[in-house]
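One chain comes next, on its own, written as structure tokens: the form predicted on its own.
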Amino acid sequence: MLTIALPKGALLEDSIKLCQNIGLDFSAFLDSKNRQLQINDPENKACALLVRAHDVPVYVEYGQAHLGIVGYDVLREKNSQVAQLLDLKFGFCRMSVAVPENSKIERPESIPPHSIVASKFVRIAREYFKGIDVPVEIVPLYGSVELGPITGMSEAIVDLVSTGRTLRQNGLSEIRTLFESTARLVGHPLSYRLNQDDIATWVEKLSA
């Protein structure tokens, strides 16, 4: 039976619509009264798992799901050993460095050495600042990262930005885009190579 891991949160609705387009109906996940974490589609010999976005690559990497849908930002942060199969062209956003609007910092290279940068994407932030040779301390925050600069705890943040509205409402402005992110279809490398449970056919349907 084909198993696909679907992400909770912003990508879920579009992920379910995509599955519906190829005949897989997991729309029960959108029902606020539903508490199921696994839905079977016996007719198509498939099932879906509802998991945290950051856990999607884990379930795929360890073979509990043949396929998964997850943002490119998560793949960059997790560095999981999964096969990236398709860019699904939805969930557009960008990873950016932002500072207070009244800050004199106009680019990341101008951030004073040993400043604090807050981010929930610790790996991405650390690799970026190492790459531009700016020594900073990356502090992990997993709630409202914008509070870092607001409270004076951090000079800057590295965070995912969609419209930029949240940044503007909290007095922050972007000074660098690190990369753009979209939803990606990922697969378990060995299962895909061996075409277990006819994965290749499902990937072909999704690509169409």
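Small disclaimer: the values here were computed from a predicted structure and weren't measured. Only residues modelled in both forms are compared. Whichever C-alpha set is largest while still superposing within 1.5 Å between the two forms counts as the rigid core. Numbering follows the first chain given and starts at 1. Compared with the form predicted together with a further copy of the same chain:
- Taking residues common to both forms and aligning the rigid core, Cα displacements of 2 Å or more over three or more consecutive positions between the two forms occur only in 41-45.
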The other form holds:
2 protein chains.
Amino acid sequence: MLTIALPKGALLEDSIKLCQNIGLDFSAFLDSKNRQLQINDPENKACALLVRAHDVPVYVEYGQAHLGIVGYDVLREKNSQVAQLLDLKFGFCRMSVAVPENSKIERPESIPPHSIVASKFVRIAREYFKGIDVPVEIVPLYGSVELGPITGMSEAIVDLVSTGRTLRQNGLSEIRTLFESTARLVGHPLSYRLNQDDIATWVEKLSA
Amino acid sequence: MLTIALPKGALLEDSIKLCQNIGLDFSAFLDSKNRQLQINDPENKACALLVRAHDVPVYVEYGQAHLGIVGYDVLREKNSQVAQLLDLKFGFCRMSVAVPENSKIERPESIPPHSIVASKFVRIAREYFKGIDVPVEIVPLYGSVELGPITGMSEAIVDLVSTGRTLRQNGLSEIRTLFESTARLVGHPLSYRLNQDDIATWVEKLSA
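Return the form predicted together with a further copy of the same chain of this protein as a structure block, the form predicted on its own having already been given.
Following is the full complex, with the preceding chain placed first.
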């Protein structure tokens, strides 16, 4: 039986709609009273795991889920050994560098050396600044990254931006987009190659 | 003016009570409509930052908060350069190794080599198993760690246990307590030594 890992949070509703389109109903996960993290669809054709977005590539990499839905931002950050199968064209957002509006920094290249950059995406931030040869210290934060510049802890942030509302509300402005992100379908590479549990058919349905 | 970092989540209510005991009212953070992450107490004696528990030691280490309240579990995991000032004697819980109830493993030492152990506390788990010389692979998960053994991804977990209810509901049982944890008051080491903004007086009040 197919097992698919679905991400909690912003991508969940669209992920469940997508599954419904191919005849798999996991809408029970949207019930606020639901506490189950593992359910079968009513026709017992497939099983879904409800996990944190960052954990989706883990369950797929270790083969506990044949397929998973997760944002490209998380895939870039986690660098997991999973097969990227489809761009699902929802969950549009972008990874950006932002600084306080009143800052004199207009582009990442002008961030003074040894500045502090706060981010939930430590690997992405580190690789980006290494790539442009600007030596900064990346400080990992788990949430509310915008508080970094507000408190004066960091000169800049690297964060995921959707509408840009949170940035504006906190007096921050984007100075560079690193990449655009959308939801992706990922698969366990070996299961996919060996077409275990007929994954290929499911991927084909999802791509339609 | 004193700045104190308070942790979102399980320790927030007791942390705010503690502050109220010494005349600092940050109860605005408990208002479900509140969206501010930085507030002053009504008498403008101190400022509080509302951040994720894992970010408390970061704000203190980088000097944006003189003091912070955070669980010992997070301090152990983050290994931040902060001064531990007081055991606040609330937020009791323990860090434990757990395995499925039907597993034959009765103690961590009998976990077969090269098993997978899932945890949110990667550093703690890695150091523990290294200490007892059991070679396991630690797989980092962000949430719902109990799903690791349920899906068969991991043989064991290392996780924070409060009442033990989540473990029981998921058919897991504890086989070792690594340490007990409580909320701690931490400080910026240099600010504390230099007694900036009269931190020592605040710490004394809090210890009373």
